[in-house]
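For reference, the chain that follows is the form predicted on its own, supplied as structure tokens.
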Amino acid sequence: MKLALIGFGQAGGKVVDEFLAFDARIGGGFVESAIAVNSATTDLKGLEHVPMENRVLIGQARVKGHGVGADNELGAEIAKADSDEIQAAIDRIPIHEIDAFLVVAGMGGGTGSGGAPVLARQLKRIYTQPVYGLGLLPGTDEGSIYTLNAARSFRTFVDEVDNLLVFDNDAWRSAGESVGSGYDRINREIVERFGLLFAAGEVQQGDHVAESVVDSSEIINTLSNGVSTIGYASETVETNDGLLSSLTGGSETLDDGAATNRLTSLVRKATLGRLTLPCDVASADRGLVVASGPPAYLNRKGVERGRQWLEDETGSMEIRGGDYPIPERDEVGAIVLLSGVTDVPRIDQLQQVAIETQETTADVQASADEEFASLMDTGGELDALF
């Protein structure tokens, strides 16, 4: 699936930068173009793989390249004000070559959480390609302002994209891990999961062809509206040519039973293990299973059994499946995409935060109005005395 990636804000830019490195490493060919948009000059300079001409600094008239300080209302304002500068970079994308846009943003900061929904709305108005979001939820220990930003931004982002893929940092931070090293590792986790999904089906000349191809239409049909999460499980395998030949007797495939059992087990682990956004699997409307790894370890029966198991687990009839051969990889993996999920505790928590904040803000405003009125009355009484 060919994507135009647009990273909005600090977290979004870093993840897009990591996507470019991952795509080059696996030879996936799924990144057609990559753009980074930010209100902070330092963040743009820190990127390594996004081309310099595709790094867009916005808000110079308002924040002078220093960022918006976690103010997502300001982030939205400058995204609207400088939409022409962002569009100038998008105009360089060969639109006829892409299958979809992917707007990546951290939802706790200011520039990304405020600006990404604004950009998504603009893209959907202009182009016919699907516009997906990849939203990164902040950890609950990052501070209340970031949780509040995410609560405010989440609903808006969902409304403006064709599907919002979500990664919850709160579920992936390790105890005792520093913020810097923690986010570097998390970014790699994000990119491996979503990168393998989008790379599936992008066959280059000379590549192994999948037994059951996962093309862009399979992914697009799965990502129709709502919120999505991804699970991934892998197992290291021996890819030494000599050992492989001795096991297969010179054939290109291993024992069908072993390959089938391995893939079925990996699909279960991917689904029931750690999802990018923890949820009740049974609440998913649609799903997609992709087996990846050395071609000799992939087979149609394993993918089909994994797909059938997921169909039973979700109760959905819209579960698709296929494989993505990667000859040079020493791992067999299963990617499980669950789309249209509704039973998500983290989202319920964010919505509750938004409600409570609205109520608190209204109470504070009412109290302030009363105090102001009281002061005005007192002032009138003093004027009468003199």
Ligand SMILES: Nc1nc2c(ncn2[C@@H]2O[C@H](COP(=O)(O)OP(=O)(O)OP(=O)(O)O)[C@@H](O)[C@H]2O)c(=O)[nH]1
Given for the second form:
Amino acid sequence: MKLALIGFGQAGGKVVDEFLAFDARIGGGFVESAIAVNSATTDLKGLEHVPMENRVLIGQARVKGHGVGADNELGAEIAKADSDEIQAAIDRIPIHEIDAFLVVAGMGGGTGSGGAPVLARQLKRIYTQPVYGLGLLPGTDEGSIYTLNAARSFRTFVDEVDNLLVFDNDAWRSAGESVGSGYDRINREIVERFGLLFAAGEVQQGDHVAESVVDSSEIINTLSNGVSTIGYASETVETNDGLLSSLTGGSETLDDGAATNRLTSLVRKATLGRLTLPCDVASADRGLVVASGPPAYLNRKGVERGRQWLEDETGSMEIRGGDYPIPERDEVGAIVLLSGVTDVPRIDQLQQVAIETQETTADVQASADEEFASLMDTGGELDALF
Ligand SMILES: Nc1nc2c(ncn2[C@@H]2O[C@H](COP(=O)(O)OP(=O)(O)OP(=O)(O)O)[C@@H](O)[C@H]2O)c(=O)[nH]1
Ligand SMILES: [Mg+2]
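Same protein, different condition: the form predicted on its own was shown, now please give the form predicted in complex with the named molecule.
To see the whole picture, the full complex is given below, headed by that same chain.
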């Protein structure tokens, strides 16, 4: 499916940049337009693939190109104040060409975490296409301001978008890795999963028509509302099947039984392995299984078995399935999209933090009120004395 990508803040911009590189690498064609919005000049300069004219600096009057320093209320304010500048870039998107918007942002900082929900609301007001969010949750070791920002932003963002796809940095960090190289690796993991999903919905008739290719409407229906997570598992395969596909017309598999078994276990691995947002799989409301890779290795029975297995695992009647043939790839993979998930420990944890902070704020307010009242009482007594 064709997307207009909008990266908000530093993390959002970097991930959009990586999406562009990935799309070019796999010949996916799922990125129609890419825009980066930020309040920090250096972040925008650091991007490699987002076209210069699509890099939008906001909040110059308030923060002079230096970012908002994790103040997400300020992030939201400048996104509102400079909405015209953002809109000017969006006006250049060929809207009739796109199937959806995807707004990408780190939830822990200020610019993206505050601005992304504001932008999502603006897009939903104006356009009929679905507006999806891709929210990156901070690591638990980043400090409480990041957690608090994420807790607040998550609640707003999920309300403003049609579906919030989530990636939890905390579940994906590895010990001993520098922050910079860590993010580079993580960003590649992100775009591979979400990129393959969106690219799957972009296969055109005649590209390499497997009969059961995924259609963009199947992705859109799976993403109808709530929160989503993705699992992915892959296996390297022999690539000399270029010859084989040309001999067999690209429609037959090498060995049906082996291909079926491989796909079925890849679907299980993808689902039971590390998800972009770890959750209880049984709580998913809808799902989509996509088998990707060289056409000779894709097989309908394998996808169907995997799909049925996921139905049993989730108890959902709404599990879709299909193929994404990628002739040049030396990997067979299974992408499992789980949507409308509700049992998510990390989100419960974030909500708990938000509630506790609200209570603390309320307590502080209450004791301030009390103090004020007692001062006024004293004042009253003093009044009576005079
Ligand atoms: N996956 C991923 N996460 C990132 C990356 N950079 C930062 N983050 C995460 O995103 C959160 C927000 O950071 P930024 O995107 O830098 O924040 P910002 O939106 O630019 O806002 P300010 O810097 O406060 O103006 C951090 O808490 C990190 O968890 C990245 O390259 N990849
Ligand atoms: Mg920043």
